[in-house]
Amino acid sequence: MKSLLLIIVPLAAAALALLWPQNRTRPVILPVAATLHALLSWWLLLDPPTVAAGAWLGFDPLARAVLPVVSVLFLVCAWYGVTYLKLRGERPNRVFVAALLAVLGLLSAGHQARHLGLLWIFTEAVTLAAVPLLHFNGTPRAFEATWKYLLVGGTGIALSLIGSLCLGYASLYGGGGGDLTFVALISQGAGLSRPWVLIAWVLLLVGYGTKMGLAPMHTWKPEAYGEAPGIVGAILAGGVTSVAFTAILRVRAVVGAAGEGPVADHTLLAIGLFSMLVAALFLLGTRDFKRMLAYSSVEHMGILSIGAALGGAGVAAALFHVWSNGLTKGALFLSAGNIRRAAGSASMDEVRGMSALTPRSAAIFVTGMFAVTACPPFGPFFSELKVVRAALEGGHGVATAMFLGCLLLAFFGLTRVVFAIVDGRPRSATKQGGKRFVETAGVILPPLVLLGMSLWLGLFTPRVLQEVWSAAVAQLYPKP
């Protein structure tokens, strides 16, 4: 029952937000609901419930390994959201607040979905719930980004539906009883029809890979992240993409049980390296610092895909990276939102000298840039180091060299943009815009907290988290 509260609490809060009459006080619902959700998720992390083998929903080891960090990220963003929506008092926030809370509830359901059909339903629902968040600014470019998100994301979700049907047919063709829980599919194992399993894997990888933003299905990300508010970008990059990644991990376990694990791993490795390469090349050319974060997200989704291809050690490293990247990327998006609001633009051609106009946000942004590019002692350094170690132990020397080369190119691309906007003399238009923005505690403390948590995760990775990630690996790679 406690695990169901992770779904019920935010959805009930979303309904309350829709009914709440006052625009000024409605945002307070965000941190209240988010605090309850975070307390519940960490309670369940420390004291996990017993999940029945045939349960369609449950706080199983994989949900336990990912959902708590999504909850923490949302909690910090919720506190940021109170101040942000106060600054955006000219915009009605009823739908925005309700949609944010609905996304949290549906993410909680998606992570706990242990049934192939339920997983698809909740992933599709998250896609739809995020739509009002993307066009909150109400600009023509925001509407364009929203339509692209719907078009590309809808195509991916449609492919994942077809893939789900194919995987179900693989079970029926192999003599199964039509049980689409992942436990039943894995137990059927070699009895699954291999041709249908492979067809399903390709469709599901493309479908959920689109949701993650893996290249070449990433085209919605630069538009969506570039036009959405910073708080939305943080939740999309650190939260929404995680449910698609865990979906891929669950399906990969079924494919492995059917005897096609090597094929799945090769495709994950190839698409992960391709995503990193594409992201690195775009980072070397982009001039928009919010789109820069979108391409950085594509890069890190590639890292997750590579980790998932490297067996148990790689999956554990990938789960570590879900935490480290989510926290760090959250700090970057929130501080980038501050800079964008102060400067009035996101282009390095129009923004200069933000270290003078928004010194605290600029400092967090620069530090976050070093953190997300795997500079020690922040979390991404250690999680990516574990991915490299797993690759070398698996004999993937060439892939490791490509991995490190893409990281270097991405570092050059990120530093090129970041230092261009924080250094130099402020332009006159930027300076005028900066006078209207005050770096209050409400917009500075949340990204600072996320950055501090990334540092803490790197220096003092709790043993309980390491055990949680190991338990998730044991679930995905059960011993015969």
Given for the second form:
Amino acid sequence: MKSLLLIIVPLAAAALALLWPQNRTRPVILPVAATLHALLSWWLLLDPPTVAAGAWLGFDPLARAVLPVVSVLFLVCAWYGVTYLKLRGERPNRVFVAALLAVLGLLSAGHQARHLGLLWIFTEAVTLAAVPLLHFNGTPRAFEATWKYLLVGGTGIALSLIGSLCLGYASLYGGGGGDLTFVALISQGAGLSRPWVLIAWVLLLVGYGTKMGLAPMHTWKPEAYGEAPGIVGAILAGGVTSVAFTAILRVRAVVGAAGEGPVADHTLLAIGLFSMLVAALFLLGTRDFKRMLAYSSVEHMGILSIGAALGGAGVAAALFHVWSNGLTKGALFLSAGNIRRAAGSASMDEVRGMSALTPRSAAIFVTGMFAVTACPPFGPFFSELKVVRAALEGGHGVATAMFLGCLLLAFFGLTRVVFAIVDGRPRSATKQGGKRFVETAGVILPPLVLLGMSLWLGLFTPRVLQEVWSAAVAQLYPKP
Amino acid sequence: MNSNLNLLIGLAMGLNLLALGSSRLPTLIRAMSAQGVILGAMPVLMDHEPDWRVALVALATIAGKGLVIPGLLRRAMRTVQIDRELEPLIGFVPSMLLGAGGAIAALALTHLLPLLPEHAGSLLVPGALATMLTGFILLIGRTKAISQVCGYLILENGIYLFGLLLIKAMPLMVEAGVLLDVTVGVFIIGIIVDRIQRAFDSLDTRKLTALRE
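Alternative state: the form predicted together with the partner chain, after the form predicted on its own:
Full complex below, order starting with the chain above.
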């Protein structure tokens, strides 16, 4: 019941936001619903319910390993959102607030979906619900970004539906009775028709990979993250991508049960390394610090994919990385949003000296940048270390070398952009006419809290989380 | 029975070529919606005993693809006053040739796939593959937003055709979700098209190039 409330509470709050008459007070619904959601999800984390084997929806170990961090990230973003929407008081926020809450509810449903078709429906619904968020700014560039997001995302979602149908046919051909829950598909195992499973795997990997933002299907990401408000970027990068990742993990378990696990792992490794390489190269070229964050997100999706390719230890490391990357990226997106507002531009050609104009946001941005490029002692360092260890234990020497090389290139790319906007003397032209951006607690504390949590995750990874991640691995790789 | 079905699928495949070869948007919309209606009627013809769930799916598909979506698209076309695709990225004759070649390849490919005996003789799988390919060609090869939306809808038609393989085994919920998503998706795309028009005064997605490295 509590696991259903995780879905119902945000959706009900979204409906309330649609009906709420006042533009000024409406954003308060965000933190209220998010607090309830976070309390519920952490309660379920500490006291996991038993999920019936054939249930279509349930707070199973995999949902338990990912959903709480999405919930926390959303909670912090919700607090930031109240201040942000006050700053943007001139724009109507009815649809924006409702869409944010709907995304949270549908994400909770997607993470808990234990049925192939249901999983697809919720992922598709999240994609559609995120559309109003992207063109909140209402500029032509934001519309352009939304169009690309719809076209690329829509194609990806179509491919994953074809993949789901192929997996359904694999089950039907193997004599399955039409039960498309993942448990049933896994128990059918070698009875699934191999050619259909392979076709399904390719289509589902490309389809959900598009949602995740793996190269070469990442093209919507820089546009969307570059033009959407920082709070939306944080939720897309930390929350929406994670539901696509768990979808891939769930499908990977079915493919593994059908006896094609090695093929799946090879493709995951290849697409992961390719994503890291593409992201690293684009990071060396980009001049826009919000697009930079998008490419950094592509890189980290590559890391997740590599982790997923490395078997049990790798998947545990990847789940750890979902947490550390989500929180750190959140801090980066929110502080970048502050800098963007204060500077009036996101290009390093026009922005500099932000350490003088917005000292606190700039400090968080620089620290977050070091955290996300895996400097100790932040979370990403430890999760990436675990991925590397899993790769070396699996005998993937060349892949490890490429992995580390891409990390180094990405580090160069990120430092290049970040220091260009932070250092130097502020442009005199910057924001002379407009209202000066004041760094109130409402816009500084949320990214600071996220950064602090990333540090906490790195220094003192709680035992309960490690148990949760191993439980999820045990669900995906059942002992025979 | 099976031959009736194959006749309809053949008709749908012919409509693919019409969609690929026409430069006029009304023809493209008509081809897409006729295909949707034909596909919508198919599950009723497949089943010997009438089943209200199947009938409901068929009815919803026919209403959506035959009436609602073409209506929305025509309205979008009127507001932006565009009825032709003038400079496609992939020309009309090359796209027709690609589509025809794809249909032949789909027929050949189907022999390589393991199919249940009741599906082996039907055109369902090659029809679905050829229709999906048509959708992709339109998505990639056209520059006007309305043509791309039609391409997406033809892609969805192909997926629907493929889904017919599973209509008996798969729960209704999955299909209902598909229909709902298609409708909502187009609805939103329609709004976006409208907004793009206001922002750019043309429906040319090639002009959407402010964002690049």
